[in-house]
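Here you get one chain, nothing else, as structure tokens; it is the form predicted alone.
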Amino acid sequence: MSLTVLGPLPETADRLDVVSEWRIDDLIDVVGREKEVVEAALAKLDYSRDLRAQLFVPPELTVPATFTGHRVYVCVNQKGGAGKTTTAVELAAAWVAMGYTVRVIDADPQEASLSGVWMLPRFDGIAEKDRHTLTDVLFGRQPLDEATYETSVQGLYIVPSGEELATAEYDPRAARDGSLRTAIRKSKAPVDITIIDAPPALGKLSINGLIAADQVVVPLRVGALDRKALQDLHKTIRRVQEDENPELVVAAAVMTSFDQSKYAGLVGAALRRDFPEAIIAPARRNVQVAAAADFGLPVRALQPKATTTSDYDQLARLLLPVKGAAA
């Protein structure tokens, strides 16, 4: 099976405006308040100007930041359907196209996980009994590199999950706090970036991802704003920052399935309130996202001109420079 090679997007890609002043900030104080108060605040915004898709970068950030060595990201949200897996795959694909070698760790034990239906590991010539997963790593049976496999995309590697990974959540022998961080630090695989696709729960696996990561990406589906869930996620991230991983940074929050609406403005305001240090990025709705898994490829490889592809590419370039680019 030949490998798919990813490269730069065509010049016709639909790019977003990058702003450092955002009128959405005017909504922060009314999120969760009475409908009349929210509607009054929304009425002060210009629909076509203030609520359109645009990338917000906090003015104190320098983008892209200088990159050296190896960086670990975790995509986390305890709500299912938030767009974590799509975000992990499309950021990985964008960084591969920028020259990086990327490893994605599938930490979701669901049957329909990333490595179960989308970016399948290539086990060419490896007997089934000799194939390893993240479960083996977290139980200490194998080092991370022994569970790292090629995918159909050149430069993109996967650490597969599996339903048995669910046992790590309750088995005291597995996934002790920091065990995934230790496994990543011991890895000698020549990868530039590791992305952890966390499960839709704030259990041991997600906590391990937060402890292991340098930076967090929070995907949140527009139209599925669960304020309590967002508050719980915010508290969990801040607790990990205070205790186990003080260097952890919330790098970006992604509004997935974005459409231009007042509700999208409220989602953006909630993310600005909880993660003021983060880039806020829309990922515009595109039907090709759902179809990509059927082909075992990122959306980027199938629809290089899609708005979703362009949005993740632009976010990837704000987070990291093209590999080898002069500082």
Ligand SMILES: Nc1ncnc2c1ncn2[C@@H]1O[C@H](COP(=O)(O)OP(=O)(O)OP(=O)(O)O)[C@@H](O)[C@H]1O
Second form
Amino acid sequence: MSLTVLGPLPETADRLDVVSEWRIDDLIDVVGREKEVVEAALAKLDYSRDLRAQLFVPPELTVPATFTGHRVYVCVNQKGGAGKTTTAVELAAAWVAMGYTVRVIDADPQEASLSGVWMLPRFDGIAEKDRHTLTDVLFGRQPLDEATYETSVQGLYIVPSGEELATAEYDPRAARDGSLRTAIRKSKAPVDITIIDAPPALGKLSINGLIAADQVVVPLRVGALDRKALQDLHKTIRRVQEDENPELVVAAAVMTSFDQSKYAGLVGAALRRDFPEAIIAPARRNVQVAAAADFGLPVRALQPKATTTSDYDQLARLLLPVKGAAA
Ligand SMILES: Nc1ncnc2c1ncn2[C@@H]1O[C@H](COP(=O)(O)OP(=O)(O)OP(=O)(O)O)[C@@H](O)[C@H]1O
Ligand SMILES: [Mg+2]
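Counterpart to the form predicted alone, namely the form predicted in complex with the named molecule:
Time for the whole complex; same chain goes first.
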């Protein structure tokens, strides 16, 4: 099987405007209020100007952030289908195209998870009994590097989840808080960025991801705003920041399957309210996303100029400089 080589990022792809003042911030106070109040606020917005896809960057952020050694991201949201896996893969692919070596940890026990159907590990020549997974790491049976495999994309590595990963959620011997963090810290593999793809639950695996990470990315599917779920996620992230990982930063919230609508405006306002420190990035809806999984490649490898690719590409560049471009 041949290796796909990614990069460099196209210069001319369809780019979003970057704004640091967003008129939909006027909606923050009406999120969750009575229908009439919400509708009155929405009526004041200019559809073509205020509700179009824009990348919001808080004015106090320096972008791109400098890169100083290894960085760990976690894509987390307990809602199923939020766009966590897509965000993990597309950001990973963009950073690979920018020159980084990236390892994605599949922390989702579902059979149809990232390492089960999309970015398959290449076990070339490794007997089945000698293949390792995140489950082995979380039970302390293997170091992380022994469960890290090449994929079909050069520079993109994967740690497969493994069938019995679900047992780690409730088995007290596995995944004690912080064990993923320890495993990542002990890794000697020459990896620049580690991205953890969390499962759709706020259990031990997602918490381990939050404790291990430097930065959180919250994907949220536009069209599926669940305020209670968003509040629970918000509380969980803040609790981990207070108790186990005070350095943790919410770097970005991604509005996945973005379409230009009043509803998307409300989703953006809800994210702005809960994560004022984060970049809010739309990832426009594109049919290529579902197709990419069938081909076992990131969307970028199939369509470097698809809107979704271009949106992740822009976010990736805001979060990190091209490798070697900045000290
Ligand atoms: N920008 C997009 N345009 C079109 N479809 C998208 C986009 N982003 C994600 N999707 C689709 O939405 C679905 C859910 O995405 P994804 O699997 O990334 O979510 P998830 O949060 O990882 O789900 P789970 O909670 O089950 O792990 C997938 O079918 C994916 O192809
Ligand atoms: Mg997923």
